[in-house]
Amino acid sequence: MPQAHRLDAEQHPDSVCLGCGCLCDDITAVVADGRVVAAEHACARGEAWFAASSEDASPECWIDGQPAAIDDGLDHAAAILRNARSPLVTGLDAVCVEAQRIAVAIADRIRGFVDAGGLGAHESSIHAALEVGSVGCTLGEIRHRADLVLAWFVDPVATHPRFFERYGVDAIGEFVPRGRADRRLCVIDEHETATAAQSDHLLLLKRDRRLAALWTVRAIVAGLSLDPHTVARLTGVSLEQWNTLARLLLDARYGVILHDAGAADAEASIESAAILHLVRVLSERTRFVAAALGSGNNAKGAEQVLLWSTGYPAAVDLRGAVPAYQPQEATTSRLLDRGEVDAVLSLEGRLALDSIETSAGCSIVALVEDDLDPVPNAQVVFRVARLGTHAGGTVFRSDGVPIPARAVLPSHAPAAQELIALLLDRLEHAPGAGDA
């Protein structure tokens, strides 16, 4: 009998995946000796994302590398945080809304710097949209309106494997009742990929020719007048072959360009820059919206926390008498990079392992799900529920559409929120805090 259909198994309707970006709220997860045998309606991506919810008997504290009883961590972190000169919070990515509350409001408490994390997520977007402005959109609306679907150097039937069957080109909408058949698919890459082999439209370019390339296309929608041979010697690409694509995009009703969330470096951020002005010149004569395809993360729900608490989505110092955005300076990979800490609250393990090391001198308190090992060279680590399987809370679409992620599993391990409103605690109430 299949594991999925065993009479003693548990099943968790509207269970949510957080193997990419979608988080799937539709997923069937089915529970048997204290774990998740199958995942129905799941991807290969997210029925590996939910085998991988087993939790080990691990302590569920380290100090110094030795087990030792919560309470005592808690006392050791809040002593770090609180006498460190110039403290960081990061890795509020890796967690739910409930719980990057809580990390704001410790950063504000130690006067510190607080970020999303250490591995540039949805970077480049924020700052293109802070530069440009953005016309965005709901997931459910590209799955209603979109007749026009163009992957920018992004391969979602291999990343996002539910995106079309959900929202893309697959999707029976509401203006868009024979799914397929209503829509074009467009693609745009380096070389010919999963979601090219189902387009209807594929142009192949170069990586260094990304940027020529959008500004052609948006100076052809725009109605200038271009030099052929300047346009294939800056992009490889014929401008007829431009031309074309350009009559594609006007001629859609609703057009959605899918692209990368962005890495943090200075090109990307242009790259996104020019996407976003391109949409906006696509919209003055049609309807044209942007979609960075997210992580399985909750970045999107730390930069929406970080808006909301501080005014800012990233890259945000508290030492002084208000929050001060800082993008160039106040980064977690910059801030470690120069040393400019010496103090690190981390709600991500993994973003200590790779990036803490190099920071001589700075004392590490850092969180890890049940299924990662301590972390070596912390003076403090907190073993907590994995998010979405042994924890609920809130995360966020990569939309922008709050999803609440529910336990289908028991855990002896506390939820990150537990953890740390216990941190904010000690912090809060620690001789001389009020004077903070």
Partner chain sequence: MKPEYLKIAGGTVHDPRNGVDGEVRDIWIEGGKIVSPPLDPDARPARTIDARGLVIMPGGVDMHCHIVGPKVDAGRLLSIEQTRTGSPTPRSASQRGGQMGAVPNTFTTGYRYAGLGYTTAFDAAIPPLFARHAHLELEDTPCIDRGFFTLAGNNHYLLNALKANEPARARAFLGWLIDSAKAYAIKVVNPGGVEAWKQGAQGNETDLDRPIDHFGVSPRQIVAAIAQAVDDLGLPHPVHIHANNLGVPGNWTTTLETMRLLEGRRGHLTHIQFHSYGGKDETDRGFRSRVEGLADYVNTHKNITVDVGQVLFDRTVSMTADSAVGQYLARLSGKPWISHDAELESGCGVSVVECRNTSLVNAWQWAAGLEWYLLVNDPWQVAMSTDHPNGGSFLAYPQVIELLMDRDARIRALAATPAAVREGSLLRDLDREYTLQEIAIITRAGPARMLGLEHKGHLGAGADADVAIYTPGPDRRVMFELPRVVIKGGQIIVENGEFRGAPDGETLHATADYDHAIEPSIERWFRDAYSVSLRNYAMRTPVAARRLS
The other form holds:
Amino acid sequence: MPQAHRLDAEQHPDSVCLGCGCLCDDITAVVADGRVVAAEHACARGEAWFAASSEDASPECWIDGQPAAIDDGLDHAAAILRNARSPLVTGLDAVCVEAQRIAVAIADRIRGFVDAGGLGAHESSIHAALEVGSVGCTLGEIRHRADLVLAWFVDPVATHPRFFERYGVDAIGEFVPRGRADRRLCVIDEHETATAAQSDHLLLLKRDRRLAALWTVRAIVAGLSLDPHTVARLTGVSLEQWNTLARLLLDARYGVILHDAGAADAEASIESAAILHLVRVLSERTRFVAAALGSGNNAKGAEQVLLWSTGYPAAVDLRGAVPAYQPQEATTSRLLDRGEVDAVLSLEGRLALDSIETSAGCSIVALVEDDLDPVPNAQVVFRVARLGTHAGGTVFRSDGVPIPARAVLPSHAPAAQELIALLLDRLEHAPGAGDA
Amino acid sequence: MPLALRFTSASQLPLELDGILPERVQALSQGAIEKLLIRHGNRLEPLAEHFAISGSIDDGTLIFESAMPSGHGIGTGMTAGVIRVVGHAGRRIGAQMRGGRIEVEGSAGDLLGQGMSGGRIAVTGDAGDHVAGPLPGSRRGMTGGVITIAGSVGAFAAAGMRRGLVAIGQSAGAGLGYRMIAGTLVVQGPCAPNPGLEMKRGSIVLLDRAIELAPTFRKAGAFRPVFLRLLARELASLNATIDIRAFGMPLDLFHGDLLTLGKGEIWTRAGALASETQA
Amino acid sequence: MTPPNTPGPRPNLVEPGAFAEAFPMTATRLVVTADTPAWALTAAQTMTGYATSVIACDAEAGIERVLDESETPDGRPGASILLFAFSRDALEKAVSNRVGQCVMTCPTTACYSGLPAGEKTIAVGGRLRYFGDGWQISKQLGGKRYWRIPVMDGEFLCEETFGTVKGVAGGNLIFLGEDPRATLAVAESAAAAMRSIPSVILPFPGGIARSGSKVGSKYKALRASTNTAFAPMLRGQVETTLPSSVRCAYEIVIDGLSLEAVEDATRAGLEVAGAMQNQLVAVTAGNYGGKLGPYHIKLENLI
Amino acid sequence: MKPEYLKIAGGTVHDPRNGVDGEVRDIWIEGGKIVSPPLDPDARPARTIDARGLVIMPGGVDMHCHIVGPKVDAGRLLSIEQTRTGSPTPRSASQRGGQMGAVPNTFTTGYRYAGLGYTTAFDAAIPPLFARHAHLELEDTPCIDRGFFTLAGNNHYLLNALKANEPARARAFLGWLIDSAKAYAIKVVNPGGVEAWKQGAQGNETDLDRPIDHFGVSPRQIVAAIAQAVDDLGLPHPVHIHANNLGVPGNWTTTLETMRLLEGRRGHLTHIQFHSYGGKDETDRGFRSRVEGLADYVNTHKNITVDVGQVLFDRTVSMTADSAVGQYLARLSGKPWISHDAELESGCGVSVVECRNTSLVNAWQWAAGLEWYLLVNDPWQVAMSTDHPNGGSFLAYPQVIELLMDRDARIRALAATPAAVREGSLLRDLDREYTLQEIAIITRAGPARMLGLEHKGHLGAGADADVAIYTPGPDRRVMFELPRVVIKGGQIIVENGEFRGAPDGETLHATADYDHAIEPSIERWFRDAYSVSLRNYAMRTPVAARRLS
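Form predicted in complex with its partner chain, following the form predicted alone:
Below, the chain from earlier opens the complete complex, with every other chain and molecule after it.
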């Protein structure tokens, strides 16, 4: 990290990097010439994230592809949303909690659907929590206590470069005073990943064998006897190796399974639930937790805001008098794929871009952070200040810890929460507001 | 004479048809039926705005005459009478159904028979995900009734099922019988690997020739118990598209999921498992 | 059985005014099936043994009919059985004991209710399931619940509840003759004809009882004792109802699911008696003076 | 500008703090506050509420509930089925939609509290690490003033300070913590026990005097030190104690010891019902209520206050920072369980539970709760709570009031419990019936006093104009379920049973005058130990909050 900065450079300590799910908040962003010239403590990925902070020059609003005044854009957007019969507010995971709260209020006023985002990664984790619950912890607990880390089809060394340094494995902790030397790292993955290269134990497992493998481990932990041939055939790994792994898990004082954020398919849901089940059973014998490696977005915030303001974690239908939970119906991808919405307020502009094919006949109001070309097929586009560099706001880390991202650069464009607060105001006070 | 509803609207937006039930319209005049409110997107609109209504319901039958993939919740909470749907229909058909009969001449969307506790649903085409599954936030699926589907189904069919019978004429997707509590499930065609995970009780009969079970299912042997004869007869009487000749010879019995009680049973054709678990 | 063109019975063959006095009893019908007709019959015979009279048995029972494959719920050979008892509780106990001891134990069998489960039912599989020691499996098919109880040749399947009806028990015919052999031959033919009537059974051995009874006894502990009035060898010692030439009386007791069925069976017996009248002195019926049973089946009305 | 008055005329006023017991008075409101009647004889109120024949009380104060924060969201997640089937609060121009399950959304929470005449509520268990989350959520909780207590009983910094025998550092840290979290009070949950549980699956602290591994301080030391520090800091509410061994048979001795160790220092023992069981010692055969001895102690020690944590017979969600209890309950039910360890601070356990009057344990819990209300002589020492949603919903308060005011209703309910409770509980012989004045104390004036809320829980001049007006009737449950008028900060929220508007409430927090010399040490601590930086942890930016100190 180069430490020599121009004399007029501004230092912003404790800045938050949204480059990955680590949400490292010990970054000193160094600002000069209206951009972040250095991000001290950041990994390469984080440096790139800060460096991508663009100049804040392009227009703040487009209507039908033409630059326009924000006021006009708001009027136009409000008209679209107010007249919509089946509107969707989505992309909540791209914005801060403050904006998410307003987004839910907008969905409530326009009587639409509201959902976190397009990828549906939350589906499996929510499904799993409903089936099993979850035994977890904040990332700092992993650092202080975990003497066994099992990386299950995740490669944090590559995707979350500072994870081991900050939250576990390499870090010194209260109950793991020698850091890495006090911990075991097990990796189960398809390939010899960067994380695998650092592991003490590695099991190579084909992706489509994940459920068979989880059931094998669960059975061993439960004390069931298994047929070695069947296990080898179903998992491609010998029963003996699974027994060894199970022993490691049971011998841990505080073990953690690191897994990914999930996916929208059935197998991923079952897999997530099985991991949580395994952890719950292990918790009867020792301390064990599961932790999802988040991404740099605010998916956890979206889940929490939706829970507290509607009672449900995602895919909420606010068309009726009370919120309804439609986890298998009102997700963004399903609604768009099926053409069941006639207007979309997307707080995550790329979502609108991605779904052009399927959303024909549907009006789009989009918020974008970058000065991209106007979003094709969107009627109204607002450029908002980039969260974490140009705008502040609270982001929930994947472990639920709220972290306030702050602006380090000035912005002409409003923050997402400011912009949609104006939009909500239009919807509440313009003629026709509150009509059923 | 049945009461016929022909879909005349151009809208593709979701229509919630949950209040349109034989037992409800029975007592209503044509005019009153036309004024029944249905949810179209986020508004309540009269039925007549979307449907041409003819006939009357003196025989207890209500017919949706046209394909309606965006028409959801048909037969929700139904207790008596008959609903026929001609053409593909939307999601949540027969949700929370307690009695009566729904016939879909076409395919059904996701969540067919969600939270169903009684009655009979027959689908000539395919059905989507979560057939006979639980209501949102619940872990318990269908608690009674019969669903037959001539075609294939998506993921999580009969997940959390508590009671009743589901027969699937062709293939089934992942999560078949996941966390099944009890009940009976028959699949004629191929099914995704690992059916019946975490099932506690209940019977799953898989008639395809290649089945993959989790390692926590254990073989008991090949049997032909009387209950399979009864099941075959029941399937025949339901006109389910299941080849009941397979029931004429012993089937392999596996018990599981040993992780969760292990009192469930999966029946397969003899030798359908490439290698069998024995402990 | 009865030859066609049978001439009518001679006058006074049927004792004038004779009537059978019948009682309501709770009744059920079981269908027992097995892999072979022989095992089905074995189960049926065993479970209907020692079931002649509720005077000293837990129930009155008999095989109603042998069933072929097309007639049973599971497509196997079987038999239908009727059982009668004084109360539904008594019936439930008798049926579940008998099914438990005589059907469940019998190779390859299964057991079903032969009556629709109306308002009144008795639990059979519902009681026997506990034999499964926790491994029993409940199955609902076609609106009925079955219990699958693991046993050594696989599993014993038994329907959970059996429908019951108010049946009629104690219908009877008494054949009076001079020659015991000839009288018995008539009774045998009559029993055969009566058994072909649906919904009835003749609970006594071969359908025929020789020890007709009267209510009460000189011994306080006994509720019934030999019917002295019909015992020919007591003719010199007690008052008798037997005509002087009669040396032998055989009784056929009829239990049926309805009064009509009992009457039909009685009629069938009378027809045989008519056809074989030259082997009889008279036909009569037993009663208690009409004070005990609500049903009076007058033989004359059935000719 | 002329003052705009709202006058509540001719009502029967119950204002225990000001010694008003059922007197007919006029209440004048102006600028969101209760004011003295204007001296100007010509002063005319802009609006007068005719309250003749009606009962007037200050707005209710719930001093211990769980309404915000990560564990409440976890509870929402696990109770979707209850929410989906709960009674609706339909959307209107002034209201967001919601359904009242065991754990309703924040809006429904606010509306329903107001709908009962409650205008203030405190969430009892927020780890400081999640304070920011709690504050965001409180901002979405309308109609009530609110705040939270923050957790300190298993905090590593504090344990280290106690281990080093540095009470001054511990005190300064607690002051800093209150300030940093913008919390209202300091709470301890299973002091030391949560840390012990985190160190090993079977770990928990069963003995007040056994030092916790690694830290070498005992629960007794933790509670005593925090109680002293809170007193020394002059926080408005004393240490809020969720004692060790919650729910464990025989735990009454732990509870008694915990009261004793306060040695005259102020202390509030919360959901005391869950800590009042016999069953382990030699004289007790099995699980049962052991309230009597504890209540006697409270009756003779004015330094102690309690809230009850009444259990009702219903389906609900258990949520606690006591991870060990969370796991115990989940093990019993086999149902979904959410546990979440908060680094260096706390734990969290959430699971779905159902209480039945046919269950011996549940029935004893129910009886123990009522015994508490009836055996504490001075109503100022006992506050009403259900530990919402743990023992039951706050919506059950009218039901509890009925059981307290009507002995016959109580005996009827008792009759439906198992024989051991029916015959073994003291309830059979307790004839006490609460008066309206006493109800006003345990639901409003008392909790406000316990919390040190000068502006709440009374109707004297200067108080917040939070007022509940009830229609008196023999059916106390109906009376308290359906207030005629509810006023919050001078604004009418409920009138004639109808919802009139949903004002935003305020978040109330305390401030402490602590020794700022501690800050470098805390900075070092954060750099070395936390997964977030100090600057991103502490709530430096003002929240929409009112400071109370």
